[in-house]
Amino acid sequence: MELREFLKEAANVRPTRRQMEWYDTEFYAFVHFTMPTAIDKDIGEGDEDEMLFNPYDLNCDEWVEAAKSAGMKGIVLTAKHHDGFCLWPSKYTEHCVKNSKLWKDGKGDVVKECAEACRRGGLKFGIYLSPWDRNAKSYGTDEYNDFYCNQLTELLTGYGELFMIWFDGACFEGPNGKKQVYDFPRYIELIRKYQPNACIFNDHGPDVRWCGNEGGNARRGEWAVVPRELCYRAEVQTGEGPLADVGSLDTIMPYDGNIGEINNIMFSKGLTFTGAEIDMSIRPSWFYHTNQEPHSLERLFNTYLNSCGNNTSFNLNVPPMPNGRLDKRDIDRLKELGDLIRDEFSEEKLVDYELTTTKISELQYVLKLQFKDWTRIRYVVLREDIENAGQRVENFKIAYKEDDEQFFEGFTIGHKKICKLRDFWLDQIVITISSARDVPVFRDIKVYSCPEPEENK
């Protein structure tokens, strides 16, 4: 195949309708909470009395306004950690909720309470089940597998509509001294046949694959279509293809590499559209230790556009305390988080502009931002139409006209770019798009203005 022709088939590899609506969602918390919250760890040995797992004063209606304030707009919750604790009452495990008899005499449900509070509050809900499991004495052997199917059917059909299911990719020897063997497609069948509405996220995807690190980093240019040997299943746009030959995305390309850039992408074995998450915690720790501090909110808006304005999401951590509750001083940052990003990106800051293209050559094009006056600019927002046309920019830049030197350099689009700018004063933006894998199709193009200094007024 010539390289015109497969930058053109690379150019048209399009997301599912689920895809697109996790993209949409683009903001959802992470809740981490169960056993570690209750013994003061990050990781439990899976052999801790269920007594000691005592939400006395849950309220995840608190969980659900705090994320709300924020500007999310689903919740994930940890409904199994490593340690095999279970929030729910399993019919496949002793060791859960059945038997803190301290809470509601064992008749408790978080996923349940909170299931419920995202439907009140307007928020989509998701679970994450953890695959590594230290309690159960079958990890490590084929049985394991039919344990956790078992359980993954118990959330799957037990607690309504999920908009995503998010695997870790933990994996360690049990009991018996044998690395377990995750049989991946067998729980993608499960969930496609129960939740088909469902995103999956795992290291390998198949809908959303990690980022590769927990400290709220993308890519320089974060690709959504990548080689589909890196993923679970190929998902295409005429709909799911056959099992992928699965590697490891830190050794067939490295975490800080560009995986979906030409050089990486034309000799693979097939394309797949597979966006990235950013995952991090609002403090150093997932599970809530007294001790620690959420993180500034200067760290947390910087992640928020190096994420949802850098074609991933954003899926920030919020660990209750020990009693159910939240931290105030995480409830406090939250509001604030959710203030600035309602701030900055507000209609009343929106531009009104003339746009102009025009066709340098195939694939380059410049458009001409013509505002009705002298504005100072803070942001230029990005949306490729990614449902029908598939990610296609490769290069472009921002500059005052097309031959000045330009004031911001971007890699990718796709479904958002956040282009900060340092509050120029403007009367018209150039985009030059240098390079891109066909003709550009724009969702819509934003660009917002900061107020004038005080000194100015």
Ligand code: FUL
The other form holds:
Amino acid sequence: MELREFLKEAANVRPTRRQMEWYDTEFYAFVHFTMPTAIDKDIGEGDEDEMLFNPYDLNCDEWVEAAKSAGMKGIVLTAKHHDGFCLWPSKYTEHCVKNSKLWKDGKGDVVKECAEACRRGGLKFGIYLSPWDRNAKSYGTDEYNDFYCNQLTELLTGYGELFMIWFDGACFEGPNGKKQVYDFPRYIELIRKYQPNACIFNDHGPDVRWCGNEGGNARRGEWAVVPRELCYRAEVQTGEGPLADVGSLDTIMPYDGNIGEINNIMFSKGLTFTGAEIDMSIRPSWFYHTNQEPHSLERLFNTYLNSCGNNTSFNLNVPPMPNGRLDKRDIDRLKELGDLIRDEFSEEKLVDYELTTTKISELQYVLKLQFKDWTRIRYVVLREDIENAGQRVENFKIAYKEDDEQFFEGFTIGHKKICKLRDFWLDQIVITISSARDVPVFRDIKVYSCPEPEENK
Ligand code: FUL
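Right, the form predicted on its own is done; let's see the coordinates for the form predicted together with beta-L-fucopyranose.
What follows is the entire complex, opening with the chain shown before.
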């Protein structure tokens, strides 16, 4: 195939409706809260006494309000972590809240309370169900896949609409010393059956893939269009193709490379649309420890710019305390973060412009944005129309004039690219698209001003 033809094909690999909805959800909360919270650890052994779990002051509305104050649009709850303890009264295990008799006499259900609070507060709700289970006796046998599917079905059918099912890639030994071969194609099929609108997160997709680190870093160019052999097959995404095609994924995702760039996709066995999520905790650990502090506002805001503003979503973990409440330090930090995001990208700071587009060649364009007045500019936010046209731009730069030294050098754009400039006074900017896989199509381009610093006034 000619290179030009291949690139055109790559440019037209597009997200499904559910993937588009996930992209537009952008920023959501991970809630790590279960047995490790009660025992002040990051991972349980699987043999903990259920009575240790006693969130006597549980307040999921507080979680929802805190998430909303940060501008988040959903919550993903750890319904079961690696220790196997279930936050809902599962029929298939005794290692769950029904034996946490100190809490609501064993009648409690954290999944239900969280799902209902999300609905009351207008947030989407999703679940994390660890495939690694250090409690299940059947772990390491075929029977475990049946057990896991039964638990998954309870969650898929009992708690209303779910926007995300989050699979943890961890696969270590269970109580009998054996490792499990997870039947992901079967799990995926079950999710498609009961929750067709839910996005499935897994290291390799099919809908959303892991960015490859827990430190909040996206790749230089975080493409959503990646080699098909690195991800679960597209057929599973739509449910239209043969599941037998999926096979097992023994390919290791190269976490350090720019997996969607031309030299990596050219020799692939095909392409799939599988965007990345950045997951990170607001504190150093995934579970709550009283002696830890939330990360600085600056670090969290930069991660927001580098995730939602870098063609990935941001799943920020906020771990509740053993009593079920959030630490005030986290509540305050979330509010500060939300205030900063709302302020930096407020409607009042939107700058009006007149756009002139010049074609240099079929795949190279110059976009001139002329402002009405001289304005201090902080951000240019670019969004491609990925739903209708796919991800196309490969390289761009922003400068005052076409031949001037650039203020900003960018690679892929995709769902959203936030370009932070250096608060220069400008009356125009020029965005040069120097390479693209097909004629670029934008959803929108927004420019935000910033106030003059006090010392300059
Ligand atoms: C990892 C787990 O081992 C951590 O405990 C945490 O749940 C994180 C989100 O994923 O694989």
